[in-house]
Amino acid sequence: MKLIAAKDYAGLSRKAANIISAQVIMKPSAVLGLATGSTPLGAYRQLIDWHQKGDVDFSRAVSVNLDEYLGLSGAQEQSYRYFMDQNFFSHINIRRECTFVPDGLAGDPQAECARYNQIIRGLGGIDLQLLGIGGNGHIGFNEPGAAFEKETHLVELTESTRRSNARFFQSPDQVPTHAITMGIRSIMQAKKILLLASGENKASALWNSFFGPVTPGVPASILQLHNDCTVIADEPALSLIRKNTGWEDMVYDN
């Protein structure tokens, strides 16, 4: 694992952007892996701006999604599609046929977990794959006890993760149950990982995962043996690190 401290979120999004504009510069055909929530939200503003700039094209890129919520459609605001459409794909030259997302109105959920694997092999597998961190350590939507070995999946979403992403929402009861996650085995697979830790509130998952053993009960405790692992935090999330390891004299990498 290579471990990246940015002073700020600023300077977190910058050296993720850095990071996956290089992998499209340096093979313009390459399979991202991608993510929603608000932490990538920053490195995707900062590839739209290069884009925009012509420092980067995405034209001949592929887009593989980590998840979506079972029972919405791409056409509604909650749905990752949708967030996808709006804050990325919409502002580079992707092509839209390229960028895949589990479809949620699937009416037959096992059958659309199978067609997605399906598409990443077909693809050749992810060469870059971007991921943020749970306050429990889950990544995508496998939550603790996720068996290692699943690839794209139905789950179940757990109270805790459903409370909070309830601010997406009008109220708690229209947050979905349950999502189509790519699992542990499926993101294990990708060639590169690159995952992003923003916030106090990470500190102990960042720790729990990166210095605790390896364990079901935190999901991305399993990057560990990945053998192309980046982690960028910023100094919010990095503080039980610092404070645990004694580790002081960081270097600023932005």
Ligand code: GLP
The other form holds:
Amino acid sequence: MKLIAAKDYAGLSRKAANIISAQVIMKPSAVLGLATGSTPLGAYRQLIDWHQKGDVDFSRAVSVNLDEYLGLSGAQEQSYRYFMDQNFFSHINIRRECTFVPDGLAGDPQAECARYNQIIRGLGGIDLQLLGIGGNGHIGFNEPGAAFEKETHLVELTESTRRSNARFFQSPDQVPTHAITMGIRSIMQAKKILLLASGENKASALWNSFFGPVTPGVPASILQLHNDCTVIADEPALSLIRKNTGWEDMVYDN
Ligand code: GLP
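How about the form predicted together with the named molecule, since we already have the form predicted on its own?
First the chain shown before, then all remaining chains and molecules of the complex.
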């Protein structure tokens, strides 16, 4: 794992956008695994800016998103399909039919998971998977205790995840109880992984994930075993790692 320190959120977003645009420049038909949440927003904004200046071309790129709430349609503002359209896809030249997000309204969620796995396989796998991290160490919607060997599957969200995502809904009870998520196995099969963490509320998740034991109790800890994983974190998110290891440099490579 390579850990890169960013001074603040703007620095984190710029460094992340650099890695993503380099991927698309090196391989225009890259398959990008994308994430929602507040954390990647700055990187998406930076990529939009570079795209509008003519520096990055997404016309041959393909995207597969990590997850979607069950029961929400892509037209609903809280859905991850809507989030991606609004915050990224509609501002760049990726072809809409090349952007994949699990269907939250699928009548048969299990069949939808199987279909999604087929899509990923058919694309030849993911070149670069972007990840945020939950306060409890979840990635995608793989909550603590999730089996490492799963591909896309249906999950029940924990109360803590529903509470922290309630800010996007009018009331906490509107937060769906279930979601479809790529599993840890799908994530681990990506050729490269880029995880972003910003803010003090991610400090313990980051410490436990990258400096603690590899355990299903901390889903992101499995990333210690990925052979091309880069983590970019801002100083508040790094605070516990700095304190516990005495690490002072900008890059930590293990
Ligand atoms: C959600 C998403 C995750 C995301 C996490 C953290 O639960 N399913 O993919 O990483 O929230 O979100 P944020 O970046 O807003 O802190």
